[in-house]
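Next comes just one chain, in structure tokens: the form predicted alone.
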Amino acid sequence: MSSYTRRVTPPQPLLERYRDLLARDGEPFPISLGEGATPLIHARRLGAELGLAHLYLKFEGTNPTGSFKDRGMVLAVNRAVGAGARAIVCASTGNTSASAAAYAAAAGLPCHVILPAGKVARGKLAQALAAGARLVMVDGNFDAALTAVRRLGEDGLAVVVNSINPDRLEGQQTGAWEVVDALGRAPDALALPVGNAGNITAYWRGFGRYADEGRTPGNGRPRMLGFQADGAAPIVRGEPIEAPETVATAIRIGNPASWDGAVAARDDSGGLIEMVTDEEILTVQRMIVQLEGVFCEPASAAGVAGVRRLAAERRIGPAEVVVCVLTGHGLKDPDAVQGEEGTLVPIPADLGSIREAMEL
């Protein structure tokens, strides 16, 4: 009989590859569920579509639990274990009850989540119920349960993970040093979805960072691109909105908690927030999936909406280098998506009929 070991070298943890950047004295970071390093595609025949020769998808459907969470919630986490935190808790219509749910379980907290009634894609509440998030439902939107929430973090009941946690802004700040180390300098404009705004606010703040300490070539910082749905685009209209509606779950918010840093981003970048509808979104997730084989969730969608409009206007050069934030994988909301399948009626098994289907 043979044994043979084989030693697999794990690549450096999200945390420990930023630690200069990120660490408090000799703070340890043990949890880690491999997140962050997620790819950014050169769009080619979408940019062609839309007229951009430079146009870069920065896919976060890849990190861990299927989102961008993911990288604010593991410095959250890691630092709330540090604390000698008893629980976390979140309000979330999705993508952070998933990712708060994965990273506590890691550290073997328990995980609370305040959720509105009725809207949450079931994707992303799946993922909370399996790794072991207790769940409640107010009679609410998600304005009411982070209210909610915030009054138990103040309470010290629990710590809270939302982004109103100064620790998943700095977490997410990653992702801008990501697209940096990448690209070999910082894009012209970066475009992103904007919800509960704190992701377009920490990638202002890691771009103005790392250009900063020098890790940026020629110390550039790109316009950011906010992007608000239509029916759920408090910015834009300067007032919160009490019944936010929109296909677009994840940024199906009222009234942000990080408003005044979505507006400093984009008022200290000479950058835009403004809004698609909820056609744009729908139409451009499918052309994204279609032309690029990427699938993101139609929050994701939002940015390169925003962006094609852009485009079509000539507000964006053909030349500029062009990022969009996909910020979470199709399959968290899968009941947006429409197609054929409703419609299909069986055919006789036999190769001469499914020819004749597939018209060939």
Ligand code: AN7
Second form
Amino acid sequence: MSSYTRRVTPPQPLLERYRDLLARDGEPFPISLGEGATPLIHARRLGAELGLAHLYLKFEGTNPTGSFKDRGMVLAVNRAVGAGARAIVCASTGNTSASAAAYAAAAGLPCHVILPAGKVARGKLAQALAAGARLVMVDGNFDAALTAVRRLGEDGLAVVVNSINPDRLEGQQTGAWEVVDALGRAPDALALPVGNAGNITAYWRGFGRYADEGRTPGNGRPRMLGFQADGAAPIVRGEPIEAPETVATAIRIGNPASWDGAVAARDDSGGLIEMVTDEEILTVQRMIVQLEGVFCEPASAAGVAGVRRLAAERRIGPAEVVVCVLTGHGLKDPDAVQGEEGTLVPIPADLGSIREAMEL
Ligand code: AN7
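What does the same protein look like in the form predicted in complex with the ligand, given that the last one was the form predicted alone?
To see the whole picture, the full complex is given below, headed by that same chain.
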């Protein structure tokens, strides 16, 4: 690797901003792509629809590779570089591979990604390919791919950057810290999708850490609300799912690595982990972008779909401060946006025909 330090301004690189909470005595963080500092958006129109006056969207789609994975990847890859790694490897439903490929490229390291064949959203695949990652497709799901990656890690051939690497969850705590910094308090509830269960684990640790450090005004912690897709809901059902299926391919995971962390987050926070249907996910994905202009991928909508249901059932109060983490950008998965094609049939280019088509 070359010896330059990449500076990205603004904002200040995430790991520098929270250096006092993350760094081991003065270690360098030469790699940054400008991750973090994502917007917390007061969703007034969507909130009105759901009956929530203080609904916020933490839009992680503005991260460099378009998902929250960059928060942990930046720490994992910086540490891999510091440890003299020769390559990195991950299994992925898509976003981890897109993030790993980008940070490995910036570090000048080869990146190998093991993906479930046919189930990775088009944008994510394009990202990994474009960044020069070496792709291996397996005839199996994410869980099978992760099992293989664990073995490769044990053999010491490459540093594993899945969330079984503790640096990943360390870095992902920054999402919680930014929420508290932006609100000036902890929210009453924080909702997010649950796949491999790393993010819910990291957020809960992050809120705890921030409060313990005296950095959360009022010392509060939110109830953690996790949502799985009903075809891929091992934690809700209490057992691994052999063949998980959901339109939200990011969370098509049957045996989450951070299962215990998710259960701890749920129980220690007085929260819950429940499931939503694919239909609810797609409906709510559309609601979010059509009411707020924020385009997230299907998995990200699962958290909001869950909040919508809890609000309707009055299990969330109308005045509570609720943050939904929108984990990934909608452009990741263009195939998930259906309908409307009928209006795209070409017509003659004269004004009369166009007026008629516009129904003006
Ligand atoms: C958009 O990329 O597991 O519960 O391999 O991409 O921390 O796993 C992605 C997961 C939610 C679930 N939203 O987070 C992968 C991968 C999006 C995601 C999740 C993922 P975790």
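What we label the rigid core is the largest C-alpha set whose atoms superpose within 1.5 Å from one form to the other. From a predicted model like this one, the values you see are computed outputs, not experimental measurements. Residue numbers count along the first chain shown, from 1.
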Query raised in the report: Does E16 show a Cα shift reaching 2 Å between the two forms after rigid-core superposition?
Result: no
